[in-house]
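The form predicted on its own is given below as one chain in structure tokens.
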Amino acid sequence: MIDPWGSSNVDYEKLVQQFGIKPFKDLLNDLTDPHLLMRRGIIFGQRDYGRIVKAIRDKEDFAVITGMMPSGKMHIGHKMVVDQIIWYEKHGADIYIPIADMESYSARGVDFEASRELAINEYITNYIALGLDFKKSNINVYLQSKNLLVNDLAYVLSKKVTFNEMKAIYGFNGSTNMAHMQAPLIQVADILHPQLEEFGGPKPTVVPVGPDQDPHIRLTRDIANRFKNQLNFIAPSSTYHRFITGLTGGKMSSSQPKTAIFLSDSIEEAENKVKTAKTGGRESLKEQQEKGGDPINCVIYEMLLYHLMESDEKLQEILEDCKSGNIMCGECKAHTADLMKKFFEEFSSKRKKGAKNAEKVLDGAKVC
């Protein structure tokens, strides 16, 4: 069982085999300009993504839904989702960004006012700094607790969901509070409501997620099919991206500061964290010169792979130099730290500007 609120490790291969997720690479050549996360295999899986490929190719209406749960600080791993949103918006998608303050309350115990402040000061501020333009009319952001339409839809959809089903998917039991049980159904409504008549009727939708969120996707697809005749829903598509490794070698987590580079870190903090990150180096210089490094298990290489190296050709050169022993970890780490420093120099400036507009975004005021 996958726990979408836990910190359990995910076996990517088992997930594909057990739950029927298809390899993303099978559709890669159908996209004229795939995002680097797609090209590099970071986005590794998909469900019904052919619908989205067709919508992009034929310039048809489609939507992207991706939520944020305001329960902690954003780290650089979260940047992946924003990068995908920006790519989809450029390809004509309507973007929906629910702020999951109800889920944060039920699963993390964060009260609604604290969620709102986190959403403004962390998430929306960082989304703006990363390049998402909230001035565009096709980008919709809202608090779950303030969206009556979504909550009403969740109530309607719950009619065809049983406790036994929720127990089988999420492991809920007699001690699970009712708010926590309700939270997944609100997420289902978040995902499906762009297909209602007032939002343009049924349309292909895609939800880009980490594999730990797949239980929500499976539930949503099942419910969409149950309401197909009544509400004409199309089962949502989904893509799945790998998690970036934490600085110490495990999972990068907002609750474990030593594992993460936070987007609110100073330039110096971000640079220094790269310099202390785990590498794929051998035990001795001689051994590395003879056998080469292990970039596949190197946090430094992942930073380049996910975020800091735009050129596929240059990235391939670094990969080959590492594996052949032509470059040592110290040199590669220093280069990556310099790239991170440059990224944060530009990003920190944008973040200060974004902070001035973040509250306006949530309040529906004009963004300057």
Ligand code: TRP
Second form
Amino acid sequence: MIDPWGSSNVDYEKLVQQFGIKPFKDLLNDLTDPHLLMRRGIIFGQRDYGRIVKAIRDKEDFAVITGMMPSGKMHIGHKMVVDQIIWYEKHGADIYIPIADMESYSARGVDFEASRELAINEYITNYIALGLDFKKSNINVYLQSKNLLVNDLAYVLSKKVTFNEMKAIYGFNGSTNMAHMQAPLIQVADILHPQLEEFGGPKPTVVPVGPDQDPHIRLTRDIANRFKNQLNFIAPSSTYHRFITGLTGGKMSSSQPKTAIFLSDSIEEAENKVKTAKTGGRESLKEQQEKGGDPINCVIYEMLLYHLMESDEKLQEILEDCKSGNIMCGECKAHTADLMKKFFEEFSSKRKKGAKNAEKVLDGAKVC
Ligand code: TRP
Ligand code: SF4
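Next up, the form predicted in complex with tryptophan. The previous block was the form predicted on its own.
Zooming out: every chain and molecule, the one shown earlier first.
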């Protein structure tokens, strides 16, 4: 069982084998312009993505839905989702971004006021700074608790879901509070509501998420089929990305500040954190010159792979140089820290601008 609220590590291979997630690379060649995260295998899995490939190719209507639970500060790993949203927007998708304050309330004990603050000062501010243009009318962001339509739909859909099923999927039991039990159904409604008549009716949709969210995807796809006759839903597609490794080699987690580069870090903080990251370097310089480094288990290499190195050729060069012992970690780290510094120099100033507009975006006012 995968627990979307737990902290266990996910075994990517097993997911593909046991739960029927298909490899993303099967469809890679069908896209004319795959995103960097797709090309590099960071987006590793999918369900029914052929539908989305077709929608992009034939310029049909389609929607992207992906949300985040406001439970803490955003870190650099969260940037991945925003990068994907921007790519889809460029390919003609309508974008829906729920901010899961109901989930945060029920599963993490964060009150609604605190969630709203985080939504404004963290999430929407960062979304704007990372390049999401909320002036476009096809980008919608909302707090779950303020979206009556989503809440009504969740209620309607819950008619065809039983407690036994929720127990089997999420391990809920007699002590689980009722708000928590409803949270997945709110998410199901987040994902299906863009197919209601109000939003143009049934259409292909895709949910780009981490693999921990797959239980919600499976539930959503089942429910979509159960309501096929009444609401004519098309079962949503999904993609799954690997999580970025934390600075110390384990999971990158907002609740463990030593593991994370936060998007709200100062330029210096971000730069210095890169310098503390765990590398795939050897014990001694001599050993590294002889054996080469281990870039696949190197946080520095991951930073380049996920975020800092646009050019596939240059990345490949670093990989080769590392493996053959031609570059040493000191030099490689300094170079990466410098790229991080440059990213944060630009990003920090965009963040200031983003902060000014974030509240207006959330309240649906026009941003000029
Ligand atoms: N459960 C997601 C999380 O923990 C947040 C979320 C809410 C979501 N609604 C969604 C994700 C719809 C994808 C689609 O971050
Ligand atoms: Fe990582 Fe660079 Fe060291 Fe290789 S040389 S292990 S990529 S820091």
